[in-house]
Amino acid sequence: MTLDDILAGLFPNGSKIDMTGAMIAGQATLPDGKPIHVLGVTQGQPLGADEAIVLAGRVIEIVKSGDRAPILFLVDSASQRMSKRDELLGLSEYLSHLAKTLLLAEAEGHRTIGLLYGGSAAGAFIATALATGTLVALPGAHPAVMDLPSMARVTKLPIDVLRAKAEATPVFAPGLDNMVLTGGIHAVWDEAAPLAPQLAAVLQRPQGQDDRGRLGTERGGRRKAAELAARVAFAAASHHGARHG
């Protein structure tokens, strides 16, 4: 599906969305008449410091508006922009800032939904799609936190070893199916069905419900994450209680 097809399917009541380079920003009307903010990085382009700071600024403007309308973040990107200029500017801080603005928006009452409809990788994927409260995807999307050749360079393990691990353990493997198994992606939408009702169903989920760990356990992609997170939270709460009891 093209971006125009997706927007038309999501917002049959219309939208006003501007494109600047590979970035989109604007507002649309949901079938129930309520507004929704739309942001995104598109056209398979890398996410650099310039784009990250603009998108973060947009999110902050939305939070300052106080309207608590949901934010849909569309994602079709490469990885972060790997240029000397961006690295010298402190690209990792720009990406972190963008991710934190999305977390802030969720905490301030804006539902944040990521829609991955193309590619995305590495820091760009973490700072956009994975930073939203709920991430969904369309068939054909191809996410990768890190591809196997890059993983081999970082870990110094032979790529054949990593391929074997990827076949047995989804957390090692790129691709849509593996990201679903780990719980990172809540659901893959049916592109043959109307998109607007599928978005409405996501918006009806309880606010602040982060069930990625549980989904990873149920789907077999991350068997220990939810249990370990619960143990850490319990230990932290017990320590806090002991200090202030």
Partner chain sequence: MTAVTANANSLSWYEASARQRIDALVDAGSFAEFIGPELREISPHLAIFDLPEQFDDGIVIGRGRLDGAPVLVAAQEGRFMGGAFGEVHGAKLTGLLRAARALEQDVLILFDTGGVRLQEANAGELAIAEIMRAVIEARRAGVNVIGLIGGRAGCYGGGSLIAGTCSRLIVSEQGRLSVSGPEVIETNKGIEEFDSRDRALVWRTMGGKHRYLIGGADTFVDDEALAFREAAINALKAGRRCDVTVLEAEQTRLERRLQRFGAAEDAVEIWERLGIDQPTEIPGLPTGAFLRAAANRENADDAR
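In this text, the rigid core denotes the largest set of C-alpha atoms whose superposition between the two forms falls within 1.5 Å. A quick note: this is a predicted structure, and the numbers were derived from the prediction, not measured. Residue numbers count along the first chain shown, from 1. What changes on going to the form predicted together with the partner chain:
- Positional change of residue 107 between the two forms stays under 2 Å at the C-alpha, relative to the superposed core.
- The two forms, fitted on the rigid core, differ between the two forms by 2 Å or more at the CA of residue 156.
- Superposition on the rigid core between the two forms places the CA atom of residue 233 2 Å or more away from its counterpart.
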Given for the second form:
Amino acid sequence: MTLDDILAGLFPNGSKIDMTGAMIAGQATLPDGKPIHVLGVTQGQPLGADEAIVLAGRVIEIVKSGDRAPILFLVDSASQRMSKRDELLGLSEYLSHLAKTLLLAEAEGHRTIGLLYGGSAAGAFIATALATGTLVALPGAHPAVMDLPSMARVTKLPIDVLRAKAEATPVFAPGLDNMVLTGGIHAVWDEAAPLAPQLAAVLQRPQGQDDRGRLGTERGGRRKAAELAARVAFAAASHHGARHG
Amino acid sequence: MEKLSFRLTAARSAGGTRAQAIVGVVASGNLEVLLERSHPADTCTIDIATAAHGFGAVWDAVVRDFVARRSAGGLRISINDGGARPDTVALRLAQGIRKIEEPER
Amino acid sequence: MTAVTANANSLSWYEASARQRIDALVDAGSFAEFIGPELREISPHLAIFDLPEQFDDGIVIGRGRLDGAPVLVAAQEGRFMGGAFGEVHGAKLTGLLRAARALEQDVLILFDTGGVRLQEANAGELAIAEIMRAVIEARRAGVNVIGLIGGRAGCYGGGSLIAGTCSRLIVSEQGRLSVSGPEVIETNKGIEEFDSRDRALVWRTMGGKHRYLIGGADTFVDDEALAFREAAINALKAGRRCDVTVLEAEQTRLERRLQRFGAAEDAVEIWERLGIDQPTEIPGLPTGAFLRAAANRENADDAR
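Follow the form predicted on its own with the form predicted together with the partner chain, if you could.
Once more the chain from above appears, this time first in line as the rest of the complex follows.
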């Protein structure tokens, strides 16, 4: 689906969304008449310091407005921008800052919904989609940490071997199905059905704790993370940790 | 990974009172050694998972020499090996004994 | 109360193991590990690649005391799989941060990481996201989360994004902080963009001195465990909020950095714009002289 199709499907009551480069920002009206903020990175572009700071600034303005309206963050990006300039300027702080503003918004009572409708990878994925309270995707979305050819180069394994291993586990290979199985994506929407009710359903979910570990356990793609994190918290709370040298 | 297991009779049991100790790191040419005080005083077991295949005879010689020379009785020793040379293995085993024998604070 | 003592021996932070760093950082004898190596909570995924496992999966977590105060501590082992985040490794840190929020205890994270472990990339990436959220939730509950960066593997990839959520960062000259590593940039964009074998370029673009000068880190210390300990004790005394005021201040700070230095082609140009007399001398300066030269650096006080 194109971005225009998606926006039209999400907001039949209309929206006012500006595009600056590959970034979008604006507002729309939900079917129940309430407002929703819309932000995004589009066109499969990389996310660098210049883009992250603009998006973060918008999120801060929204939080300061005190309207507590939900924020929909649309994502179709590449990875973080890989450049000497971005790293020289401290890209990690810019990406973290954007993620922090989204986490702040969620904590301050704005529902933050990520909608992955294209690609995203590595630092860009962490700073945008994965920093929202609930991440959903459209079929055809293709999240990745690293593509398989690059992975083959780094792990020094033939790509055929990697492909065979990827059949056996969702834990490392790129792709939407694997990110769903490991609990990173809450739900994949039905693109044949109207989008607005599907967004309304997500907005009706109670705001709560990070449940990605639980989803990973239930779906079988990440069986250990939730249980282990809970055991650590239990060990820390109890007064007798094991001592050893 | 190749898995090797040894169960040896030890003449001397490990000193000190610590329940366990760990030394080393799993990296290329290095290994980690976990020592746990969990066997009868005359017994030492050593379980090895190694990235370098086909060196069973070398491991056999290194661990037998270790148990003969050091106070290893009572210890369950577990090794994750990233392809360390025999002298590095012997060094880590000796460090492990020293560590588990350290006085507790 | 008993006297608080550090383990007094000189120890290079860069050379030390994760366990040695913890022992040197917290009060002598105060550390108790959670999910220790004897529980053998190894990665369930490395066997798929026939790779060796480590009993603690490359991260040591637990509680201890710092100058008498209870703290939670996590230390990554940069020599095992590059200190990278996998499912187990990440979940241990997530659990520790959630405990910090519940117990309202400050946290020290000893970073030493290349980022996400590719053999379990999806689990590692999600762990990073879960950790960042847990850091912010802990900070909003009033907990300090201090990052210490000076290990062999640096603090790269997702690790650098976690560092960006910390309330304070302590760095040594050896501590590199960057999203894309030198090899990653060179592989993807060519040697003209970044020559990963040019070590001087790597250090001045990503190293601790540059990060301290532009406000990417709050405290610069020698590569000495005791120096990290002193800095951590001080860092725990600083503010601990993470609200809209702090993030607005960070927004202003990062916008200003782009305006001030956005056109620079090299770190030396940035140092010159900071008013440093002999910017080309910065990499060679010992700590005392460097800190004097850095008097007019950008800082991130109350803006992180």
